[in-house]
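Below you'll find only one chain, the form predicted on its own, shown as structure tokens.
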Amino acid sequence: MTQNQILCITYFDQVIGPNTLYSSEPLVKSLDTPDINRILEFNDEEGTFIFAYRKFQTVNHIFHIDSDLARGGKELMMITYMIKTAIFKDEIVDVFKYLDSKAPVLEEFASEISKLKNDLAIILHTKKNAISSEYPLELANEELKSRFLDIFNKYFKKLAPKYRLETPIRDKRLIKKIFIIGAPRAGKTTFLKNIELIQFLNIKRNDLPSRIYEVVIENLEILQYDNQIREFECKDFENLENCVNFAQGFILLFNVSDKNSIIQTKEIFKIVDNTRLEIETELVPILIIGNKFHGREYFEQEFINKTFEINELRELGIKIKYFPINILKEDEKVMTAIRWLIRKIV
């Protein structure tokens, strides 16, 4: 196995809080691995759910094991299988479908781990150093270690993709993107950063175990536009035609209090849309967000509908929707808009 995929088991230590019992690879920030311990700070509901992070996507299963040593007689534990988005060479939906299919495997894994409950409970309640780099499993005797690792390795093999992951090289022709387009200083970079933050903070929601899938952050990218030379730039493609051809959706974002910002965003997207018509690529959904800056009046929906010809585009079969949102404050509205776009892609 490689650091493209990681399997780990965490639990809630009643002294030091969330802690990693064992992991196939170290969970370190330099690898952009998610801080999954945070999940157990806010959730104790049993269930399986998907959680999207910037570099890794995860499927998680929260469960309890009986324990005479725990308050309430139950230990809170979680199994997490995480995998880098980069190995999925095609569409966003591939990540979700793959991880969603692993839910029964995680449930079986949890069931087998639960059979070790008496011996594990002792390890979980052994006094530990909160800053120790060693996993608590190292405190177990050789018999328990062997039994645990046999189960762990057995299910890691079941979870792993059947193809090799050591050198994940993506063909540019297979990359799919959701491009963010908008006028300067409309909040595009802030929007992208906030989606990642909101997604992580959503682990506080009570409905987390119901298989949350918000968006694969890795596939979002701001499509840069230089107004002086009227050229576009993105990370994976050398020209606008390729960007458009392999786009799964567009997010148009502007300052809804600034008429120039609205008009400029429309003009930029018009270039993109004309390119789509020229190369006759398939229709993709369009999410329009008017960024509402605090304390400013903003243009009403009727003006936005007319400017972006929303009704006319719908008649042509394009899935398009407008959301006026303060992207700094209205987190729930941001995620509602993103969910709409993802549903239209899936």
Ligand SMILES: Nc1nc2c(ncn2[C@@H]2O[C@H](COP(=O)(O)OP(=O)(O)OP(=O)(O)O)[C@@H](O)[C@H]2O)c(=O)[nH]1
Contents of the next structure:
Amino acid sequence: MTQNQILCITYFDQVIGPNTLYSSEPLVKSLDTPDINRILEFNDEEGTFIFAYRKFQTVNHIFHIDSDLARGGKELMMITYMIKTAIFKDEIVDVFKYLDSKAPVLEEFASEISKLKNDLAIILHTKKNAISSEYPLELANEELKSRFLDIFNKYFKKLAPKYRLETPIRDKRLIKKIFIIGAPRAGKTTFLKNIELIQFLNIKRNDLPSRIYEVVIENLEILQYDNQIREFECKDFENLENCVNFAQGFILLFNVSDKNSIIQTKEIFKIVDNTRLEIETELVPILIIGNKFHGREYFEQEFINKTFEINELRELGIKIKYFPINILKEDEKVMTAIRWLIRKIV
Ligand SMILES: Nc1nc2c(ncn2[C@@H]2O[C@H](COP(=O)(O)OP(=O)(O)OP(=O)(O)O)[C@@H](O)[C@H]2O)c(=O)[nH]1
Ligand SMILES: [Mg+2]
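Could you output the structure for the form predicted together with the named molecule, given that the previous block was the form predicted on its own?
Starting with the chain above, the whole complex follows.
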């Protein structure tokens, strides 16, 4: 099976915290697999839920197994099945529906794993070397390992789609992008990471289509500007002209407590906008976010309006809006801002 789908089991280790017991593929950052351990850090309620990440959509089932070794007599565990998705629109709806439909399989899987109880619990409580790259399952004797893997593989098969969910590899440059630009240390990476972890805040399970757009952030990309060599860097495009050409929207991000950060962001944006004028493309929607690092807005809306010439751009018919947000803490506001941008794009 390919990295387009991964099945893994995590558990809460009382010494080192959330840890992967076993996974069909290594969960490594370079593959853009999500940091699912964080789910168990914040959640210990039994149940099945979908969780969206930037590149992977996941269905998760949290459950407990009886254990003589655990405080409270129960181990906290989670099964995660994830599918890589890279597509806007219809396909992603299919993926969500598909994952939703797999909840009963995860529950069955959990109940079989639960039967291993104390045998498995001993492994969970064996002291781990935090930097070891081996899964704790490797600590099990052959008999337990094969019992575990028989169950694991059986359910991995049951979870795998009968038809191909993989999407044809497309020319990356044909995929439209939303570029994040902004001054150094403004919070660009933090912003992107946070929305990767978007949870379905206040969204009902039966409302599938409307939550799709909220998680389709695959197309977000930081357009890094190197102040020293005065050049932009972008993974998929060889130059700024191409970036601007394929841009679907821009997010401008600065530290709203720092005048320098605001002015620098404006200057970077100017370079982008001049490029746009040169190649004569229309300006796409622009979301401006003033990151309230310390919860306060040191520079008011009026200053931002003036600096970015928001009113003038609006008169030219450009969709542009400013949101002051503490991107680290105000998840709801981040979502509102992103929703605004996505609505202007689609
Ligand atoms: N207190 C606070 N710290 C923040 C906030 N946003 C970002 N930071 C911190 O500020 C630092 C810079 O944030 P990054 O997300 O790395 O900024 P960046 O724009 O990606 O920076 P470069 O890539 O270096 O240009 C990090 O240490 C963040 O943890 C915020 O809203 N509040
Ligand atoms: Mg960064």
